[in-house]
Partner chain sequence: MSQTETTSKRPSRFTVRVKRQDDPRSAPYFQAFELEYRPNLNVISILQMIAAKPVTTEGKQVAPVAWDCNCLEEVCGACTMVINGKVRQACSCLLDELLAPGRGASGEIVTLEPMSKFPVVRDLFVDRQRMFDNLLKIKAWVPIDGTHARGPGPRETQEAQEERYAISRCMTCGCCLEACPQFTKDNMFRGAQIMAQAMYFNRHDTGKQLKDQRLDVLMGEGGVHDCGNAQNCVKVCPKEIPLTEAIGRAGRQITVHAIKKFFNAGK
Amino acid sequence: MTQGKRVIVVGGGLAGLAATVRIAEAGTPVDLVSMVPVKRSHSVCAQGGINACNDVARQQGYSEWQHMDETLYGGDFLNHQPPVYEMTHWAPRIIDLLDRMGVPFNRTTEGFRDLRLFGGSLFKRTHFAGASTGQQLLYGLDEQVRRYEAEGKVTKYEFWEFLAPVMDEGVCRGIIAQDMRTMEIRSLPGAAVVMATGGCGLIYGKSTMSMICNGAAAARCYIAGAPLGNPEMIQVHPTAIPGEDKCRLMSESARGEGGRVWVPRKKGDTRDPRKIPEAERYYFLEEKYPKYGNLVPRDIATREIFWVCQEGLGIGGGNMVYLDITHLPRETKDKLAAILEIYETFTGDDPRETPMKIFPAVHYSMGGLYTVYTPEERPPVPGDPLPGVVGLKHGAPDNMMTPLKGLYAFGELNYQYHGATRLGANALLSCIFDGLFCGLSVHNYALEQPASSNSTAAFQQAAEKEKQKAQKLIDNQGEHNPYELHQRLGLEMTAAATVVKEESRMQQARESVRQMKQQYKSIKLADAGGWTNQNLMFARALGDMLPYAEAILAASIARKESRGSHYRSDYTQRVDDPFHKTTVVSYDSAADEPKIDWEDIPLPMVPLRARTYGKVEG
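Model, the form predicted on its own [one chain]:
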């Protein structure tokens, strides 16, 4: 083991667990910090599958190169190509490793790992474990972490919240964290820090993400000096159950297994959907996109559902459409049991017999902390059509490091892989790839650090700052309720910056967020207690969600084009010159506002082309 050096991994989901396994395996001990027990991390909610080419897919004519091309095309070419190349070419090895860890992938009758169709591809290349794939992967990796924990190589800090990175002479030396039970605030020194805390769904009020996915950890790094990359790229999933408290995902696996999206052709038709004849049903995705049908990428399906409801064709004239799996054979429905049970639990209807009522909901953050990498030119592997390709240099210390030296971003918090729209079943892959491939980079960086690199004064200063911030919130006797402020934030962001965006509405939302930032200064907590004070933790997170929300709006306003999940009604076309660039958003602490810069995106392998998915015009 690396003597006297530790790495801190923040986040207990798939990216955090994979990083922990890889770093501990390399010989550097890890402190794993998570707000919840790691088996309750949001990765457990992933349902549909994980993408990778295998021998069965190759027999269809598929390849790792085609997986890369689909990912770039799906992301509307906003992704960097070397990381996508490396991820898709590592994917088969990752599946083999997970299989050896005991993940119970579905099998064919011949014993091969089964595959299903998923959006953005005409090939079956999605491995799955029923409709609870994320849970099975999380449990498999957690068992490996527990093995290293038993050997003394991993220390878990569950129910601890990340508050801030500790910076000393421009280098990240550790973090400040708080025990969510005792409310103790303390420092954790580390030779490197890996942030793997997921998305920012709570900024939108209701989403398919867990309630801990508030973006606060990312915002705290952003405020500390780590820029955001493409924060405007927020994915809205086309199929979710609307709810009063939150939205619950109905996985793309339902469409991948043959589910169909439709509405009655007649406006306001309130008949039982089972009594509406085929000829009187409008299968709008199949009619508009005959090549891909219900398997178009999520941003396209979402907009089509949104527009068909805007035209008054939604169920009963409202904002819902049918997702129908009633025609599928019993054995196919059995593969979807996990999500069908969720639907029945929360609606009372059995989706095996009655079409599901669904509507889009905020689901994923393609943007995140801005990171860098070391590219590497190399000869192609079989299936690559070019004489030379560009991937990532394995073990390069800067792979997926933010501009704050020693601070890394993995998984959904890392902006690199998905561009303007993530293809379904690429999320689990990118999380695990980041951890396993870039975990070695973190280990190598830690080896380079001097043994006595931690300044006691820097840690004391940072911890005292967070204690004062918490005490100030507790002592505040203002007039505003943080929960009411958050409700307003969610409504404003959902209205202005989701499916369809427009300049004046976003400017209005930005002004509202600025007002909320002022009002936040005079909030009042309902709980001043010193034990498990959730009111304090929520209010503190809200203070960080507001600047993140402003960054999303500023980037959305600056990108005057439509690309992937970023669709503007006032700029409806993709504009490669000048917007085929990464939006890099830095926090201007003096002005307390975001600053926009642009980063060129190299095209070493796949040239730009129009993204249409065979749409039939007219």
The other form holds:
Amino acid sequence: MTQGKRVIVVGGGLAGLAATVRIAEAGTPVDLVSMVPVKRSHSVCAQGGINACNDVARQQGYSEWQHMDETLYGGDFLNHQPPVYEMTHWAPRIIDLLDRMGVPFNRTTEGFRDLRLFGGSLFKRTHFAGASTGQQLLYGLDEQVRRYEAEGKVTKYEFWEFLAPVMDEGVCRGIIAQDMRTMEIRSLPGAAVVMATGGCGLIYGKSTMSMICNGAAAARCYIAGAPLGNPEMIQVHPTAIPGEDKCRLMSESARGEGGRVWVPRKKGDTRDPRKIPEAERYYFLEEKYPKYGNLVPRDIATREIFWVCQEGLGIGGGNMVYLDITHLPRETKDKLAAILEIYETFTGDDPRETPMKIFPAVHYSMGGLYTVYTPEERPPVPGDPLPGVVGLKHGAPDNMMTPLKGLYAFGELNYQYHGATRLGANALLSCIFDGLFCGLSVHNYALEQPASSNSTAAFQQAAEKEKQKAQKLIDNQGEHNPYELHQRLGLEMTAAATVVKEESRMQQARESVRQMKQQYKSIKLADAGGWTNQNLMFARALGDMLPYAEAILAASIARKESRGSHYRSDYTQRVDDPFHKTTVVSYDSAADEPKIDWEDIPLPMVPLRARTYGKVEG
Amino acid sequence: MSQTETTSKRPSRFTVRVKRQDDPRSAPYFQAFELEYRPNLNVISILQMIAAKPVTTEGKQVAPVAWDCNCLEEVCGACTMVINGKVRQACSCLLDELLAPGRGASGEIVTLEPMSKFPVVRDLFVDRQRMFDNLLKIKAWVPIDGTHARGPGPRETQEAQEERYAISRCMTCGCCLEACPQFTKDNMFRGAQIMAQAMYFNRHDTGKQLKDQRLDVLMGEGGVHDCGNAQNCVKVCPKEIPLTEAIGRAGRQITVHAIKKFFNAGK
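Output the structure of the form predicted in complex with the partner chain; the preceding block shows the form predicted on its own.
Let's see the whole complex now, leading with the same chain.
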């Protein structure tokens, strides 16, 4: 047992909760820190499902190996292979475990877990629980954490914000955190710290992510010395419902069932869409891609929608196009009921009657904190086509540890598993896998640590630094409004570094972000109070989003090729030599700039091959 | 009515009244903000507009309004508040719906208040810890052996899955408790949310190992017997969870449980 030692987990989504369960089970008590009650974490937003090889698919020729291959192919081979091998081979037992935890997976007539077809595979390998799989999985893990909480093995710090890791002589000894209600800033010592704080969508202003997914926690680790891996890899979903407050996903099944994408031929046409005659509608996907029409691959759809709006043909000249299902028969509309209701709830318009207005939106961060692992060579299991394979060594203390000793990164924050693009229904899997598989690594690492740290001075210093930083923000008497600055950051990042990237536009964005950093120095808060000051928390996070945005831009500029989600209009091809490499971005604190290094990606099992989705016919 | 027609009938500006409270101990007060009308606003975006420019209708610069939110897709439960007298999520509450004709005398005014059954942290941000504490009390979990590989969980019919899934969509938002006349800030009543959750776990093959312990809690103070059967809970639940049905089932399970306990008492 770990006498007196505790571990800190920051973030209570799937990755954080799975880690908490595994670490507490192994015998190390956990302090769980989260900005929201963990049951309200962003994982609840996932709808589709969770991938795993299963008995039915297996009998049809599917295997864990094939799941791995799909994940690597989807990720355009930017993913490290041993972690993907281990994740996909663990997937079936993860589903079993969630099933035992009572997650209400949909069932077949005989009472087995039901399966559905999802992108990137020809086999049914996606398990689901109604239309809110992420919510159901999160609740299943939340319940197990509650059980350990009842046993005194988990202490929750909900409505607490992570401010910084505490480093002492190169080792992470805990964190500084702030109570978001009382504003108390304090240190929390921990034998290890697991960061599981999700994606960075808010850097793009509006995304499909939740309001806490601002990337600030990642940026704080980056500034403290933990490098980022592939921060340029940001997934954009082609069809989201743009909202004033956020973008909400509109499932691809709307197009799958016959939905048509169009804009008025006349620029800035303000007519009611239903009154625009057929001849005056521009079905641009169908015209440009007669063979695939509205069902072109996701990245192409995303780029075409983006371009048509750039040309000024978007609805009313803005950034939106019509996704029209009004012409479909009633039975088809009924089949789409669940997703159509989401549209109606948040727009007030009935998509059965009026065409939906959609636009691509930032959806997932494949990149994140850079981590390492211990590979393990072993004999194959059934389905593996090689005489020897490479997985992860279970329990090795460094699995998914950042180069900052004792600081781990799990879940969406971890740059591993998805490479240059993530397959649908693989996110929930990677988050839970990180927590369950690598939780033991954290426990083992904690065991090796001295019983008590002598880092009192480091803690005091770090806490003092955060107190001063907060006070400085409160006292600042400048002219810039943090919300306005954030809005500009979002617009600039969305314009320069999402769907289509190009050198000069990104250089321009880098320059604007540099200016914003200057302007940030003279922001003024509207609230100088010392109680539940959300203004302060927002402004502080903004200050951390700016260097993260610079890292995204710098990496996007440096990667002079197109790969997965990273599409360069000036370099449209994948270029393996020299870009089949991980972009490792470290923070140069002296220059206050990102610094880029390239790291080779070993290919121990599957050789590189071209990614040719959608080009097989013809 | 088309979007364009709807929009043309909209006011150019509208007023939002917010019930404010600086901290848990101070007295509440109202403040009004006048905002520019835009199509597709929801209550969250209204609050974001106020946060960006917190100036009242009197032109006074004030501290921004504090509120709780996260997913903005009506699935995390965080942004629950009382809007024009009705408890609901701010994210799925559209301004056009609030301003629709025939919405009562409030006219162009939107009133935002914190939930009244929970302690206020600040402004519209309340502390719903009591709901999570109750989940602890009723042992809201399935007592699995551990995380090691032990094969699948118990098989289940699709019918049973649907029954459980309906309850498992509960996002601990607190609407049912806000609307309940029996649930007050100071009493012990546990409310519909927890009765439904207890039934959710009692319905599961492994979860029911703790059934008796859950029923002991629901038999005690603040349990099922304190329900006044007003049935408000089921009317305000945003996820349409069959709450009254769950309370009914809890009552029946308790009756059987009490009889069993009575006969076992002598042993």
